[in-house]
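Given as C-alpha cells, the chain that follows is alone and in the form predicted on its own.
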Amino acid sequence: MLLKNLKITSSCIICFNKVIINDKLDFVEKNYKSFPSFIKSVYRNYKIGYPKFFKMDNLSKLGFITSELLLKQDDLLSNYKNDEIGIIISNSGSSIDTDIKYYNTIKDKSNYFPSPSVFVYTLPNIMIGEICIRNKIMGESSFFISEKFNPDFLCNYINILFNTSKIKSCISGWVEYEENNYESFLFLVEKENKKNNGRNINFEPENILMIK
C-alpha cells in the first residue's frame, strides 16, 4: 500500500558533466575531459572536505558526491535519528567497472598483482557504506540490481519500510558508472518537508520519472 503522505523533498542529478539540484542547473564542467577530473572538480567546487573521497572507486565517488549535495539541501541529519534514515539505491551494472579493474590484476598468472584497495569496492553496497560512514546513518540500507530504473519497485519497497516503521526518511535513486559513462539520480523521501525548501512532491512512480 502506497502512503499518500510521503513526499520527495529534494533531488540531485549528476550526469553529462552537469550537477542539477532540485531541477536547477547548479554546476557545469565546460572543459570536460573525463569522469575522474570532472568529479574532482565537483568535489572542489562544493568544498566537500572529505579526504577519504580520493581513495574511493568511481562508482562510490559518484554516489557519495551526489548524496553530499543532496543532504546539503535538507536538514535530514538533524531532523532524524541515525537509525531513522534509510538508503535504497539501484543500478544495472553493479560494480562492473571496478570488477573489471580487479579482474585485470589477477587474470595473468605470470603478472599476478591483486590489489586489496581495488577488491574492497567490488560490491556496489560499499558505496552505500561510504555514505553511511560519512553521515553516521544506521537505518535500513539495500542496493538492488535491475535492468533499468524501476520507480515502481522503489516506491513499493520504500513504502513497506515506512509502513513497518523501519525508517522515517530515505535516500533513494539510481547510481551507475562504467568506463566514463555515468548517471546519478538521488532523492529524499520524507513524510513532510521539514525545511520547507519549496519541494513537496508526492512520492509516486510517475513523479519520480518526472524529476529524473
Given for the second form:
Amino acid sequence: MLLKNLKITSSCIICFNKVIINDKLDFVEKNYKSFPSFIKSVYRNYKIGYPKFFKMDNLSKLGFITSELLLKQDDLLSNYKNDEIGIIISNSGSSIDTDIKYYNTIKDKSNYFPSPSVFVYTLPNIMIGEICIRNKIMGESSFFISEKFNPDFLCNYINILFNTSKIKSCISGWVEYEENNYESFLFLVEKENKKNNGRNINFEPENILMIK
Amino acid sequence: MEALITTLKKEIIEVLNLEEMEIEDIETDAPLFVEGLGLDSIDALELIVLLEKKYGLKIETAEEGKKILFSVRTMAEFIKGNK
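If the structure you just shared is the form predicted on its own, then what does the corresponding form predicted together with the partner chain look like?
After this comes the whole thing, all chains and molecules, with the earlier chain placed first.
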C-alpha cells in the first residue's frame, strides 16, 4: 500500500561535472579533467573535511559526496534517531570499477599482490556502509542492482519499509560509476517535511523520474 | 637511514591515500596506529603488502608485525636490518 503522506524533501544529482541540489545548479567544474579530480574539487569546494574520503573507491566517493550534499544543507537527519533512518540505493554496474582494479592486482601470478584496501570495496553496499558510518545511520539498508533505474520498485519497497519498520526517513536513489562514466541521484523521503526545506514532492514513481 | 625514512613516508602517503598529508606531518617515532596517524587494520595489511612488494620482506608473525609497524622508524630499521 502506498502511503499518501510520504514526501521527497531533498534531492542531489552529481553528473557530467555538475552538482545539482534541489533542482538548482550549485557547482560546475569548468576545466573538467577526470572524475577523481572533479570529485576532489567538489569535496574541497563544500569543505567536507572527512579524510577517510580519500581512501574510498570511486563509487563510494560519488555516493558519499552526493549524500553529504543531500543531507548537510540543513542537517536534515537531526530530527531522527539513528534507527529511524533507512538507506536504499541501486545501480546497474554493482562495484565493477573496483572489481576490475582488484582483478588487476591478482591476474599476474608472477606479480601477485592482492590489495586489501581495493578488495574491501568490491561490493556496492560498502558505499552504503560509508554513508551510514558518517551519519550514524542504523536503520534498514539495502543495495539493489537492476539494468535500469526502477522508480516503481524503489517506491514500493520504501513504502513497505515505512509500513513495517521503524524508519521515518529514507535516503534513496541511483549511484553508478564505471570507467569515468558516472551518475548519482539521491533523494530523501520523509513522512513529513520536518525542516520545511526546498522540496515537498509526493513520493510517487512519476515524481521521482521528474526530478531525476 | 634518514633518506630511507623520507622515502618510506612518501610511500606510506601514496599507498594509504593520505592525500591531505605531507611528509613533514608524519612524525618518525610516533605510533602509526590508533594514535599518531590513526591507521586501521586495512592500512596495516597495505603496509605489509608494501614491505613485500617494494622491499621483498615478509612479516612472519602478528607479534613481529606489531613491533615492525609501530612507527616509521621501526619500519625503516626492519628494512635496513634485512637488506
